[in-house]
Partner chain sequence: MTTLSHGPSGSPGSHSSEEGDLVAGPAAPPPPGVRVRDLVVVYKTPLGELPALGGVGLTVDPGTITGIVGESGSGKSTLALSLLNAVQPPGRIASGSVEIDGLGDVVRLDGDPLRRARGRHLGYVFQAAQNSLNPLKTIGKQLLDLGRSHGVADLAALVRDAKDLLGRMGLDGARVLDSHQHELSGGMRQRVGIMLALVLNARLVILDEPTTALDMITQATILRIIREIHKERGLTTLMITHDMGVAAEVTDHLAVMYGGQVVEHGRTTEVLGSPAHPYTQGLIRAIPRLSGDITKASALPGRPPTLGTLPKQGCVFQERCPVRMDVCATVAPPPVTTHGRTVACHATAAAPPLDGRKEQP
Amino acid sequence: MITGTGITKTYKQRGDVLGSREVRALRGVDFAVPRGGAVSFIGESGCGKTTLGRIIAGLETHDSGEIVIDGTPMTPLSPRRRRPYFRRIQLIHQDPYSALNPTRTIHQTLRAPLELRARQTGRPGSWIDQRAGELLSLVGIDPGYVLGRYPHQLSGGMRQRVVIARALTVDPEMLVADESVSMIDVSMRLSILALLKDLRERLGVSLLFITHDIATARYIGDAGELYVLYRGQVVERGLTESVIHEPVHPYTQALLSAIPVLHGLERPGRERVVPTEALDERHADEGCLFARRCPFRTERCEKELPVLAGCQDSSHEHACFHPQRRAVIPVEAVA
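Structure for this chain only, please, in the form predicted in complex with its partner chain.
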């Protein structure tokens, strides 16, 4: 179980004409990923998804808040004592092309972390190559074909499988997949997603799935929770199906309204929420963070910040003063 409470992160940007500028990437995010569970984060570009993923994977520090891994809070630990905890959380990169060292064969790429693993667990050297083969088979590629090859000799889908195999060398407890299929060809995307799903079921690895593609989040995390992130705040959260089919927050509704309709297979939802303007990081921090763009804002929204709270008529939480269900998602066309 991995939990976070009140995670904040502010980046200071230098070199702006106006001197330094602050970007509040995360403003007090709470989350929980149960062992073997699947949790997805969705939101527009720049809303903080990658930052959160990197913090959870121990690749970035946060300013305040606490991350607790299997009951152990990370803050009191020295960076050296934290390392073994974070090693069990592996990040899978968006870009399978740059994630692998182009000068190393797949065998070399897998061997290095496996050697370390063998030392840690007191296994013999012969275990290393055997395990490399097992892991490649596990991610659905033929070890005989890829082991001797370099990354540029493999397709994008194969490379992403190698990246996943490398993440598995440390027997991770959780995989953080950040836009892990957006650069992979459409016909091969689903097989990578199915692989991640399958690893969760077979190995009990939990999955933190970061994406801007809500249908993908639904496919991967149907049994888990979905978090909607906006300007560093979680604005809606709950069981994936519930958030997608009964969204109450106007921002979630705007995201869902923006999804292209597969005319012929689907019909558009009855309603559509269109933000009144484009996302601008310079928008005021006062009141609701979505207020400037929200078609439903009232005076109260401009002064007070709504906090994430339960909802009377649905199973999920939202941060909005005027929550209301709206039928925004495309529905299946009847044949």
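Just the form predicted in complex with its partner chain so far, so send over the form predicted on its own.
A lone chain is what you will see next.
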């Protein structure tokens, strides 16, 4: 199990002659990914979800807070001692082409981590090529067709499958999929999502799915938890179906209200929520981070910052002073 408590991250952004400014990417995020479970993080661009994914995968450091992997806190450990823990967590990048070295064949790409794994487990050299073929077959591509090819000779969907196969070379306990289908043909997206779901069920790996697409989060996070991030803060979390069908935070409701409606088959939710203005992070908000854009804000919202708390009428948590369930998702049209 992997948990995080109070994870914060701030970047220094260069400004004009008046100096630089701080960008708070994460503001005390708590999370928990159970062994073999699925957790999704959703939110608009710039909300901090990719930063969080990179921190969880050990590719970036956080300013404060604690990540615990299988009961072991990471902060007290040296970088060398942390490495075996973070090796259990593998990141699946958004862009499968930039994630692969264009000068290496697929065989060379898979062989490097498999050589390391063979040394760790005491397996013979013959196991490396055999395992490479097994992993490619596992992700649904023909080893004989792709092993001798370079990334540019493969389609986007095949490249993403190779990236997933490479992540599996070290026998990870958890996969972090960062917008893993956003740069793939629409016709291929479902097959990649189905593959990730199948790997979770067959191999027992945990899956952390990062996306702005609620439909994919719902598909991947079946029976899992959904976290809604806004400007680096978790504003709502709970079981995926509960959050989607019974959202109580206005930002979650705004995200769900933006789901396209299939005209003739569906009609919009009767209580759709639309932000009152565009996102502008140049203002330093003292209270609720969403207050400036919220149609339901009060004076308290502008002065106090709400924190996650339980909801009497729902099974999930929210960070809102005035939570209220609203019917925002499209519903089936009545004939």
